[in-house]
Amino acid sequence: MAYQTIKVDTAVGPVGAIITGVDISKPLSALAVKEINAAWLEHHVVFFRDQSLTPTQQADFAANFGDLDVYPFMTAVDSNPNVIPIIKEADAELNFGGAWHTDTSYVERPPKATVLYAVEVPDTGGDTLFADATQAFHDLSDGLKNILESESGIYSPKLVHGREGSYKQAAARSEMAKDYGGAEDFAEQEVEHPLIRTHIDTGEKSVYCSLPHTHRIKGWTREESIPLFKHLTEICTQDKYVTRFKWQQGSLAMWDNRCVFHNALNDYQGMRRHMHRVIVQGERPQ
């Protein structure tokens, strides 16, 4: 489409686009919001460079696209209840978000958007990979599509945040500078969602299940489900679907959790990475 208030560059990779020509620290016109939203829906991820944002300015930008939500497992920054700091200290080994997933898919209404801002980045490494789960679904065989669309999954934070979850275990081994557990009762809950999600705005279908957040296929055991989850992850994360985004201080990414997987790379040992994250409320997956 032709844009009046922004410029959109799709040369970043197979999924996503870089938006320029707008200062998102300031209030945006209705037309600018409409155009950013249109670019986001079309390209699934939009990136902004060279922005200077306070936590409240970041939250105000995100609020243009829906009501903001809170994340149950981390404490927000003092200045804004919807902005959480994601920090990997130089002496930490395990990072936050270091596996292919969609954010918080284990709640009844997962966030539709994640807005991540780079406060401090390592000299090298720390990139984030984004995978187009819509195109990946389109390219599946008709037989596998039919199987997946007839099944639902049991989603839970327990695999990561639960009493036996990976973050709890890492914190106990002192591999993380911070315990990203907490909310123990909530961390054991389960919710049912479709394995293939239909986007409420575009009507497109996408792979929605992941190894970290989908405990099992309904009616299957975890052990029976893992091979299919692994297979789908391998399909979705082929190079032809994946964009690698190199962060710079002042970069911001907004991605659509309904149709994009992401993976924060943990390849910057001995260096610090500090991000601020906001999530925008979504609808129950269909």
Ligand code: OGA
Given for the second form:
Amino acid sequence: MAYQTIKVDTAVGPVGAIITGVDISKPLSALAVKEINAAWLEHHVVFFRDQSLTPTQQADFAANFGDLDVYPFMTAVDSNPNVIPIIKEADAELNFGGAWHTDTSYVERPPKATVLYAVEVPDTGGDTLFADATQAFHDLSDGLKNILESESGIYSPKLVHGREGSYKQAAARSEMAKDYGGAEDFAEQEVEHPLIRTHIDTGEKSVYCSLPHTHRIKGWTREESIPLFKHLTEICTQDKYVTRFKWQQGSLAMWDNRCVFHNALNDYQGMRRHMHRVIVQGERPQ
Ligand code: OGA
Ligand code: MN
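Just the form predicted alone so far, so send over the form predicted together with ligand OGA.
After this comes the whole thing, all chains and molecules, with the earlier chain placed first.
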């Protein structure tokens, strides 16, 4: 596709594209928004470098693509209610998002986009991996596709945020935000979604279930379900589907949670990493 307002470079890996030629701290023309959205739908993740964004400028950029959503488990920065800080302190062990997942897939209407901006990055490490769940689904055998499409999943935040969850325990060690207050009951709730979802804009199918968020296949036990989720995760995150993004201060990534998995590498022990995160409302997975 020929773009007038941006340049789109796909030499970043199997999924995603780097967009240059635009300062996203400023209000964008309707055409620029349309072109960025088109590149995002085509490539599933778009990256920008060398941006300089206040929380409100980041939120305003994200709001070009839909109404902003509120993440239920952390408190926003003071200057903007839609921006949450994702911070791993130098002495923390657990990081946020350090397993293959798509964001908040355990709510009824998970966010379609996540917009993540690097405020402070470690000298080495802290890359994020992105896997193309559309291409991975496409490459599955018809036999496995049929099984997955005929089943649904029970998704729940409890595996990470619930009473027994790893984030809850990290919060107790003061390594993560403590404000789980009103969200306690919500953290145990369950919602049914397909294992394979069809993208509302592109019509493409993608693998959607993930180990941290899909508690089980409906009608199966968790013990029965885990081996299939593990197997699918392994298949969908082979190198041929994965782009590794190296952050610099001022980098921004916007990914499509309906068709891409991501995984934040936790390989920078002893160093601090500080990101700002905004999410854009999505629709109920179909
Ligand atoms: C997220 C997430 C990845 C990262 O913000 O949803 O998974 O690299 N973060 O911090
Ligand atoms: Mn995430």
